[in-house]
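This document opens with one chain alone, in structure tokens, the form predicted alone.
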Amino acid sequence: MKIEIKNISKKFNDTHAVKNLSFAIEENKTLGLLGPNGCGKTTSIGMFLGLIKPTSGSIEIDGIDINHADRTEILSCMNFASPYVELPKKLTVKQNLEIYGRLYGVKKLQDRIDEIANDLDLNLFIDKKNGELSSGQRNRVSLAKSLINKPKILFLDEPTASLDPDIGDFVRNYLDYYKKNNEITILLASHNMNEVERLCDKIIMMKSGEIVDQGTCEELINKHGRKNLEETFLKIVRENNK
């Protein structure tokens, strides 16, 4: 499913959090929105997740506007993954998935849980509740969670942050897999630029709410003459701070 942002805005009181967003993911491809904090990352997946609304213009998902239109059927293609959202802590990983996996309308519901339970590597805490979970088990819980209606469109804000090293290469060595074999749109907003240039296919840089540039890793390195895109993400965001 291909995702098109027109002019978006939100505006908080006299603070403008989002200004004018404008750009579009093609779909089976994954865009990298980058910032520092506060730069409106998380506002603009709340507004294209549908949970806040835009203070002016548009999103489409394969052309219908997901704020002027039935989006039943558009939301149950959708799912999101976050490690600052959590799930209920007194419920058991299971009990998750299965609640998740029936507000979604899973078919063959524990079979999927199965399979995603395998893939994710949570049968060893399956039975465990999520609040006794370390932050590495919750981050995959959330992963499955997210994955749990096999989604045309998944949004991810910062699935691996804290975790360490190996868990986080696990997640990614996943989500790449996943990718190749599944078709699905990804926005990934991360603040690991390894993970980006790794598993995005074009990204967006913003900074205090608005697009100040975009393109492939490739691309943006070089434009700013920068031997990687951490090196390039430092300079775009220290322009005009001092």
Second form
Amino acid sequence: MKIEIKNISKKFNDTHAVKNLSFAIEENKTLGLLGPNGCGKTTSIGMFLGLIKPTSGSIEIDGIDINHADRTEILSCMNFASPYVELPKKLTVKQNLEIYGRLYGVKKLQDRIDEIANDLDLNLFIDKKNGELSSGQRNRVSLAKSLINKPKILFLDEPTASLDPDIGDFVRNYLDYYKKNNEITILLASHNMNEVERLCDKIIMMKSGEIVDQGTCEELINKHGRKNLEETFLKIVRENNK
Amino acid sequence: MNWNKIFGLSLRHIYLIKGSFPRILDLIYWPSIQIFLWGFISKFFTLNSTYYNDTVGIILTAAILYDFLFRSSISYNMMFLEEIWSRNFTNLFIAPIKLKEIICALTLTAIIRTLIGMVPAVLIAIPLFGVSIFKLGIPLLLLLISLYIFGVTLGLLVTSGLIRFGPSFENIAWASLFFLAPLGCIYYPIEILPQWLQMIAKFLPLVHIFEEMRNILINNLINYNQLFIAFFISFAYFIAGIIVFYLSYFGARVRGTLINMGE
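Same protein, different state: after the form predicted alone, show the form predicted in complex with the partner chain.
Below is the entire complex, every chain and molecule, led by the chain shown above.
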């Protein structure tokens, strides 16, 4: 599915959180959303998910404006994962996946739970309560929830934040594997430059609610004459600060 | 309405209750304590007052019915607060569920939580104080339905506040019923209130519910008109509650309070 963001802005009282954001994510491509804290990434994702109403502009999925379409129909082919949004801690991993599977109307739910549990290595702790898991395990459960409905569009907000390098690498490997084997359009907000370099087809750099630069990873690095994406990111952010 | 999704939402709370014995104990504990407390207070009044022939029966029945209202409202609020406390709120609101399905699931599940607490309390009152709310007969069902609808309405209004103002509105969730209790004429007839407050109180279903309860227990008469008025007022408030909930949701989308709502 193709996502087209057309001139969206969001104003909270006098604060302009997002200003005239326009970009497109082609079908089955991954877009990285980069920017310093408070640059408007979370507000933007909130608008893409339909949780925040844009002050102006439109968000179109396969040409349909999500603010004028059937909300449940659009949401049933999307999903979202973030370490800042958790699943109920008192329920087991299996119960959480069962509940979200039902909410997303997943057919042959038990088979899907088995499949995703195998893929993400959840079987050892599938009957444990979510609150009893380590942050790495919880993160994988959150990712499993976000893929339970085999979404066509996936929003990921810092999916590997606070994970040790081993688990972080596991998650990145899995995402890489998943997008190669499924039809999925991904928007990835991250502060991990290696992750963005590895997974994203295109990158958008945001600052103070605006897009300050965009292109493929290589294009951005070459354009700014830096060795890697991290240095490029620092240059863009600091340049704009001046 | 998709009943599979409604069941999925309800299942989240059923699993929560089923998985925790202290949680079940907590649900049973407070209504039972209420019964003990009001049972002994009313027993004391029976021995020292001639106002009612059956003080224990009337006061304890009122206490049970009021607690039913209280529990149904709190159950509704608690289930919503659970989503905020567990930081699951965003996951819930980005799932493909309609607002009416959320309302329906919370309304249906709240009755389970309410009954877990109330059934033991109702049964305790029979051998301990010789009081059975079943003496009210068929009208009991109508009274409970009106109380439940009104309890859920209060729950809806509080959850609307939570959506609109965030978790800071939580304290109102606990205080909401105590605010209405004095006007509800639960333990005393409406004539006790000053004239101007009586006018206001009549717009609440509680006055009609508890007046009718006393009418049945004292006069052995059933005024179906009063029962209908109670139901009608409760239902009108329920519709208003749903409208407020929708308005709060759409307002929250504009204000951006739905994202990252948590403790």
